[in-house]
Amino acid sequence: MTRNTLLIALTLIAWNLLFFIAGWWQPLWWLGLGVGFALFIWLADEAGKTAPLRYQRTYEVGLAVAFPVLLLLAWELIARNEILNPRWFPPPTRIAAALWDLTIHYDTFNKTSMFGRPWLFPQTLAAEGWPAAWSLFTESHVLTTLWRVFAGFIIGVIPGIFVGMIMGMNRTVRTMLDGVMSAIYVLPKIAIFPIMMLVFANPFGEGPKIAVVAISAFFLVAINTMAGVRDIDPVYIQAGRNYGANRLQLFRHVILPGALPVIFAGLRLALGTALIVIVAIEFVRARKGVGFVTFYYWEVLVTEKMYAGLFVVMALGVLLTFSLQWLERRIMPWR
């Protein structure tokens, strides 16, 4: 630790002690937090500059964890001191307790649970058989939401990549479809949901929900795939032709690898959008799912459980993004 880093750290500690000892926290909380976070950023910046290269990854992980923890701590202090109304902005400790309650308890009214009670699976399977054991998972809000996201994502992504590839390689097809896709793409995806309810035989089933997710993913992936194919440097294509590559070889060894980075950028956007869309749909037309839980507890004004549902949505977003990044590293090891 350098002299500057130590000095900034001591200043940060002294600033917070001064606020608590002098009793300034409640009347001047905004000043305390503002200066405190500014000092923390300055401290982190100095530590990053002086950290040895072998510890850079550890530093980045620590910073990525420490800053959200500090935000939660600030929220806890503000809510506990009733600077924010704890009825509408409950402290994180109450939200954590509510999430634990949603995890371990079964809602007898809705016949659902947050994660499906997997700890009961072995004894239920032995006592009542496979159908009863499987019902433990089907009651899960999280698994229901994930199923809708994955089903819609896969159904939308496969034709999206195919159409985007054709549009990128064929000017005629691109000219035909570009205007239509641009017009439909800007429609709010939640506005398509009533149309899907008219199309499917069971308007209250899973079909309309999955179809809207698929449509949302399709346009994002198709547009990004088209852009990825069009942005490939013509020199690479010409080099492949000069080495005698036919169309299939050119597609496999030049066009597809060259477009993959932009395709995966589209996949990340599509996956995040799929989660946003399905949560919005679960707000208005579902009896199961994380969106339903969040909206249900908003209606009955149990705000800590509403925030717990929002936390689960954020955790799912992080999990899905990291999973797609892991897949990207496996498919594109050269990056």
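Note that the rigid core is defined as the largest set of C-alphas that superpose within 1.5 Å between two forms. In this text, all values refer to a predicted model and were calculated from it rather than measured experimentally. Numbering follows the first chain given and starts at 1. What changes on going to the form predicted in complex with the partner chain:
Put the two forms on the same core and the Cα of residue 10 is off by 2 Å or more between the two forms. The Cα shift for residue 67 between the two forms, taken after rigid core superposition, is 2 angstroms or larger. The Cα shift for residue 327 between the two forms, taken after rigid core superposition, is smaller than 2 angstroms.
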The other form holds:
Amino acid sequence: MTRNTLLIALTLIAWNLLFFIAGWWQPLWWLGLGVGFALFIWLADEAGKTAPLRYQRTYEVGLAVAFPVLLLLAWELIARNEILNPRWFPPPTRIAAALWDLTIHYDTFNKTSMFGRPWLFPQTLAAEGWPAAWSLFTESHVLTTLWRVFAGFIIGVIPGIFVGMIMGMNRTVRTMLDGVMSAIYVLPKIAIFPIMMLVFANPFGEGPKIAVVAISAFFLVAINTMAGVRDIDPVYIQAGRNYGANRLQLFRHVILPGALPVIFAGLRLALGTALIVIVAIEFVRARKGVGFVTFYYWEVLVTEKMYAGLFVVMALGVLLTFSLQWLERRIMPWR
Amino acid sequence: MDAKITARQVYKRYPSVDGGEITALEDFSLDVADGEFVCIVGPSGCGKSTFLRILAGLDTASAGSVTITPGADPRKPLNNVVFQEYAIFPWKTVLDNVAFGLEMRGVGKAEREATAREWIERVGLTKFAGYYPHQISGGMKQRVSIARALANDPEVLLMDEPLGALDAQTRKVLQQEFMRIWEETRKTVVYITHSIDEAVLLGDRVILMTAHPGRTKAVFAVDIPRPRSVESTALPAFSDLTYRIWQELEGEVVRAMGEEGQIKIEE
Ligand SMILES: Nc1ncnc2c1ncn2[C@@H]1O[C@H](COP(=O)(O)OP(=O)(O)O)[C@@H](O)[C@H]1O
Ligand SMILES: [Mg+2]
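Since we've got the form predicted on its own here, give me the form predicted in complex with the partner chain too.
Full assembly next; the chain just shown is listed first.
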């Protein structure tokens, strides 16, 4: 703690006190917050520069956590003081309460709940057996959405990698498909949802939803896989051949691992897109799923629950991204 | 003398951007005896790598013939290349890279790893067997590349400027190491380099190539006694020969640099 840091910290406290005592928050909230954040950044910057080397990691983690907390705090204050209409922008504490409410609450009319009430699982299984316990999974909005993403992702990604590989390795196939693929690639995938509803016997069932996710994932992964194969330095192919690899070995030992980094970039894009697509579809055509919950509470104007739904979508995105990163590190330890 | 490699009137033409042709190799012939160490030097872009790729079967000649005589054991691979860009696989550990050729030939895991470990030890990388290429230095990568070739025990070893990308000190150390290993194995080697010193230090014979098109300009026998080491460079015979080769090469380099737009500046 240098004198400089201390001075800035004191200024920051004094600034907030001044606003509080003088009652300026209401009319001049933007000035209070703006200068407050600027002072905070200055303070953090100063503290980071002067902190000893062994505290640098702590500093980074602390700052990464502290800043979002501060943002939430600012939001809380703004909403509480009714600077922004709390009806449309409810304070985070109320959103948290709504999330808790959604967690424990079971909708008897729709027979759904947010997370599937896992705390009931052991006793249900013991008392009523598997079918009843299984229904705890199927009642869950989160698991429903995750299932749709997962099923669509797998169904799209496996043939996507396959077709991308062939396009990467064979010029004829590539030339034939490249134009078509690029054209479909730029089409917003949500736009093919109506077609999928026509294709499937039950337009309101799971089929069309999963199909759209699968198709979105397919094109992203196929195009990236092709690029990954094309990007492999030819000297690796030459080395493979020179050391006696046959076609299958060349694929297994050179082309597949060589293309993996770019394939994974495609998988990341596909997973993000899958989540976007499924939430959008659940907005318009679903009786279950996180997207449905979010949109439902917008329609009935219970905004804190709508925000809670958005928060869950965000958390799902983070969870899925981390899972994929974990898989990436497992599969490509050389990176 | 037994010819291990026979190249007869090899031509290589590449289509050029303007629809014409570039002749990379013209009437290039070379015989290499069994156990001989031949060095090829020449200005950048004169077709050295092209010739090596043709020898390795990675490219085909436009005309002429190239043969490598098989040895007594038909399972032994005819040639293996130590590439200019290392070309060791980033996704394989040092051990798996060195064992790669054996694995492709269907040698069992235990046996190929034992052989690979032996070669990793001989190039001084024992501690790094489990490392991935991005975790080791350029000099170490090229050692892996050399070990990968030697572990596969080919009839002839083809090396394309293997030490070209390394700094002067690492280069010296690797030259020493490679000389020692070669004395032990006495493999037939075709070694491309842009360093005259290196060619004279390592080779039994130095082939000097012309630029555009690539042909043989001159052949020099190196009669510096073996085993050689860095001390050999102090011998008068060494400086005499390097000077003679340079006198021949200088004109080529100047001519090559004068041909506007034809020459790619090499890395
Ligand atoms: N794949 C290729 N296509 C067209 N031209 C090539 C190709 N490979 C090499 N060349 C040309 O052939 C000549 C010889 O190249 P290279 O064998 O790489 O030279 P060196 O290894 O002696 O520097 C150069 O002029 C180069 O531009
Ligand atoms: Mg070259």
